[in-house]
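Just the one chain here, laid out as structure tokens, in the form predicted alone.
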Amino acid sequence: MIKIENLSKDWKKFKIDNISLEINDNEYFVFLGPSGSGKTMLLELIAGMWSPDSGKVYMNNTNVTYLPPEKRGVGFVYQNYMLFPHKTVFENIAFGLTLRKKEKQQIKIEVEELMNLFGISELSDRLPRTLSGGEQQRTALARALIIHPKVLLMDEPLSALDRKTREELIQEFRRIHKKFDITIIQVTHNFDEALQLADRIAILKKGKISQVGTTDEIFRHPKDKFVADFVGSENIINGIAKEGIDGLTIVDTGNIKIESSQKKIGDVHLTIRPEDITLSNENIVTSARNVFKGYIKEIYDLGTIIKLTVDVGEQLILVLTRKSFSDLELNIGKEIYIYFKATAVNLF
């Protein structure tokens, strides 16, 4: 386990603010974050590569704040890679186990395997500007992991690749997790990726974590406004909570009364994520606490799904796939009805 104690360091420009975290052992955990946010400095501070101005760095219990990179046992892969330009793909990834002095006969079997785990065998003699990104990142990847770390650290590893070449490698990351039974730490400002990847998350705003937790806790149950439009929760409305029926709260906007099972009192924001909300042509029976008539106002086409914004009193953003939109012949201005579930309303 990763534990990090009030952690604080001051570079000017960028600041680390008393953070305090647990990663557990085997974890996929990834730091979420705008640029500036201080995601890559917590980082390097994890790997070794920074001494804090204050507090404490425990790796399975024990104490390495002061202690170098390479006695931390951690494997780091850089946004650019960072491979030798001069060193082969072989030499490269070699370059960990040369250092310890191993056996070159040992040394070719290790780096041949992962090679081949990596389906860059044919790459061996090449050198790094002969590559292309999604090469480049499977060679730093196998370069990181030939010294069997304990704990592999990733600063935006996806950042520069085409879609097609990152959602691949999604798919690689998932297998290395798997595989070598690591615990992962990654970096990105990118909440498509930590969905698809992450075990936990943490927010970062400014070099504080406002919020740490699961994907599901993140996405549904954002506690704060930072953190609710950072991660695409588009309606996000002011109101007034008080105590309802059946043990719900009802929010009064001002211009709607919306039931949320999340008990609040006072002041609050609320949040429901588009695709929580349904919609009919009619008034149909239905289970949910929240039902309003409205009419749409935009459409926007967003090839696979159809994005639409529905005035009810408030604006209200939800997304259809193109058949539902299709066999319910919607255009703006068109009186339709939405629905939502109590359970689909987040309150902070």
The other form holds:
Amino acid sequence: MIKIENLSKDWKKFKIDNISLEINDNEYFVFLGPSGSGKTMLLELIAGMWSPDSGKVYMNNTNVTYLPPEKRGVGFVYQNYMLFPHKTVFENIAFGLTLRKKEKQQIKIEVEELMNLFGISELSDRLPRTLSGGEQQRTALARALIIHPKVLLMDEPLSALDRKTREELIQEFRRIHKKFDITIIQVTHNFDEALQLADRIAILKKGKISQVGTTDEIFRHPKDKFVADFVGSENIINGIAKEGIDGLTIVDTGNIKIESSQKKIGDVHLTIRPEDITLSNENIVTSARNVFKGYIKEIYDLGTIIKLTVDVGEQLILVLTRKSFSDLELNIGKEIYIYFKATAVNLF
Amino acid sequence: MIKIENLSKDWKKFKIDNISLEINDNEYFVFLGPSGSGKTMLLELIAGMWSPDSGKVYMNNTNVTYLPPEKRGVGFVYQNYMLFPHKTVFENIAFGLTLRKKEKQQIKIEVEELMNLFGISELSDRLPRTLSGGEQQRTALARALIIHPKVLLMDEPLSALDRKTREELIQEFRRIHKKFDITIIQVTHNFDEALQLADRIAILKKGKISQVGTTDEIFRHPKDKFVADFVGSENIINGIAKEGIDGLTIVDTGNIKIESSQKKIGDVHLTIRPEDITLSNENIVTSARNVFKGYIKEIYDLGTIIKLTVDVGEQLILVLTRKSFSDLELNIGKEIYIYFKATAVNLF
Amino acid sequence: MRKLDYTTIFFAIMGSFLVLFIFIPIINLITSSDAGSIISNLQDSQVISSIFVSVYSALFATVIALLFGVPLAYILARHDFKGKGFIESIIDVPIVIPHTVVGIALLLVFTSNGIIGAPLSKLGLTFTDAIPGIVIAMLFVSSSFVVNSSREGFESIDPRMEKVARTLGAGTLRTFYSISLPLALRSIVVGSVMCWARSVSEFGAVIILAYYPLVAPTLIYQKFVNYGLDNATPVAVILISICLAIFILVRVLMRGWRTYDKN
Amino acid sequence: MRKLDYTTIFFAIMGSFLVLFIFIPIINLITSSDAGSIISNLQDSQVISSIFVSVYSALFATVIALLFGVPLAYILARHDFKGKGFIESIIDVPIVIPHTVVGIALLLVFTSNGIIGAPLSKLGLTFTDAIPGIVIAMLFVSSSFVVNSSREGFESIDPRMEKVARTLGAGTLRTFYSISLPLALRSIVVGSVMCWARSVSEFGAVIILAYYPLVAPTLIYQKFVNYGLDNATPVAVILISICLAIFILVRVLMRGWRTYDKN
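Since the structure above is the form predicted alone, I would like to see how the form predicted in complex with a further copy of the same chain looks, so please show that one next.
Below is the whole assembly, all chains and molecules, this chain first.
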């Protein structure tokens, strides 16, 4: 278990501001934040590459705050791979073992096993600059894993890669996480990545943690506007909340009244995820508490999915598949009904 | 109209290989390709920043191949804005008019009009480095448009921006395209961008054009594996095509037989867009020619949408909204049926 | 990283030897002369005139280096051509040529019967034992500072910025003086000051081309040989003070120079 | 851009003046002496011994510069600390100090009653008119080449690469010699060669600290003053040939040096 206590560090334009956090064994934990939020520095503080201004870092209940990185037994993978350019793939991966003065034969066996695992055996004698991005990142992963670290830290490991390689590596990460019995802490600015990989996510903003929780908690119940914006909640509306019937809350946006199952009174923001809104050509009866009539204002063809802006007094965004879109014969200006459940309305 | 005839240029690791192309007046044309495909060089060749090794460029039926950029009357916007850092926003935008020796008063009127249009009036006296990415790109746009070019060339104008600003600027681009009566040629590596903006797309690969067509043509009927990969067709299967009944083609993949409305015989690839596949718990009767029974192999939570891998002999990927996903009560291993029309099967 | 690991401490100690080796002699020199002998030297017309010759000739050399060096730097920064490596080598080679060899090489060419000196002497320009000789000796050893520093300045400007200026209607020359030159100015100034200072410092090449008119370094040598260390020291103090003053002034100015973040 | 616009042509012409100004005297010098006089000079023991003193002392100065300069360069490349700008200035300042002033400054400190010379003379180390004097004069003017070039080399290595090595179990020193040093080696070698060449070229500072044992630049000066230009030229030709040979050799070697693309 990794425990961070009141950690602070202020260096040039980067800042970590009194962060406390616990990360469980074998957890896949993701720090998510925009650039400049201090997420890389936080990762490097865990690795021991900086001394914090104040605060402590514990690993397995041992205070490691002032332990240098070579004594922490963590693996580190950077966005730009940071392979040693003067060493071959084999030498790069073997580096950690060479330092441990293992026997040559033993090193060879262990390196080859890992190269096999990542499918890079045939690159053994190549220099890093001759490799593709995906191959370099696989080598960097193997190099980090060969010392069997208890913790693997990854700083934007997918950002420099193309879409296809990125998806392949997401699979690798999952596989490693299962196979190696390892805690993975990853930093990213890409919410989709976090969603696909993380057990829990911490959202960072200007060196502070805005929200920590499972992917689902953060996705469905963003705690403030920053988180909501960042996870791509496109329907964010201001309103005044009052108590309603059946224990529900009624939010008056000025134009429409929306019911929510969450309890809150006064000035609030509400978010509704676009995919939680259903669309129909007719006013059919459903269990959804919120039903509004409106018309289609804008249509964005996003390829796999279609995004619509619907005006029902407030403008709401919703998504549907290309297939549903053509089945419903939608076009701009068409009158339609939208439905969503009170439980789909998040208040903050 | 812009006409490119057998254009070739070989310089360092960049290459344009015998490209011929016509771009219509007022068209929004996008060059789409991975990095290193030569798309920036092609744009710079149109702007006159290079001499081609061979070939010709015509604008409005005039041969401009050897005309320097200052005589072509094209606007240019780069990914990294390329604002003059020693000039204020006003001076940057005014630059083109100052060169034309317009009167000071007239310059002021025209610059202020454009600053208003882009909502950057209050930034007038600021230096570029103090601006956000979005503000810089708006300034760069204004600077390019003030000389009222017939053609606006944009090299990855959105790649350096965050998601939100990117979506705002996509709206701006649309607005400019309508308002200014201008031909826009944009370069990008992002298919989604192209899909949202382009009238027509040309896919570039290693200095050659792989396919030219409307967004829909390229999206639904990629001409080869490279284009299919690039536009994100995830279901690409090899098979042997034979003539079937009703004028259809039957493709035998070795495991299943798929019907297509396109005519082709012999070794073929086929693609089916994930959103064209419908999923059901029961074997219901539809007009779809292709029905297969299988089970769910993998589930990826992509936030707004859910992606499934379904094994029906071949592994197929399909997408549905989070809502449908929970309505159908799907989980890994569950037996389901999939349907798709013969017209949804693209052969190449 | 840990703030105080043994390697860093060891490296710092090793490094400080070198710093002290340079620092101590300079401080020692500056503090070694009494005010009286410095003031009397400042009233000595020979000292003043030699300093004037040094400063003036170095300025002249710098102006010439700028005139020819900045266009060269721009070409080197922006164009690839055959023989570019050769030209870069030519510009750098004066650094490695022994100073007295520079003097001999220039003298052979610039005497009144040398291949360049002969035609110029008909125009009334003589180089041996004359200011023009001092200037060309200085120019030879110092012009690389202007070229290399200006070139770095130009190279730090994204060529796409110039390309945009072109599309907006600026020709090559206009683009150069309204975009490239202002942005590279800081590097050009730094190079010029280094060029000037290197010019003032030159002794070996100057002494062979033109012992007279005396430049300050030659005067110091003359005083040292004829009257000993004590006599040469005050002049050395005056000269090093001028050089250090300029050096510090430039460092301070450069720190305040408005830099533009790269976009 | 158009290949031949007027501005480019004009700039190229301006630039070529400067290139020719450096090129012509060098070529003229090399071709000016007949083979006979060069051979007879090569058999002159005074010439040979002076060249040997130059080469040997410069090598010695370079080794010292490496020993102290590389650790300093690494500290400057990797650490930010108060007074860093001051230390950088100290390293650069020798470039702008006139050579004879350097000689005076070093002589004051390193004579047998100077603040450094006195303790060292008790250990039997004398600097005036001795090889150690030549070496320190050379070291003073040339060590900045080693420091600045090595520093550039270290700065071009992403510090994150060193951080990764640390997480894999390497201590600071191990990281330095297995990652940083090999990757900066090219820059260090370039700096060393420049340091060596600059050492050989020094005349003004050497002549004040140690006229004897004669270094090659001093011998050339002595021959020029005592016997005239014709007599000095063959030695100058020999010396410039050595310098140019080393210079060209290094350029060629550096071009072939395996460089690693930055990741």
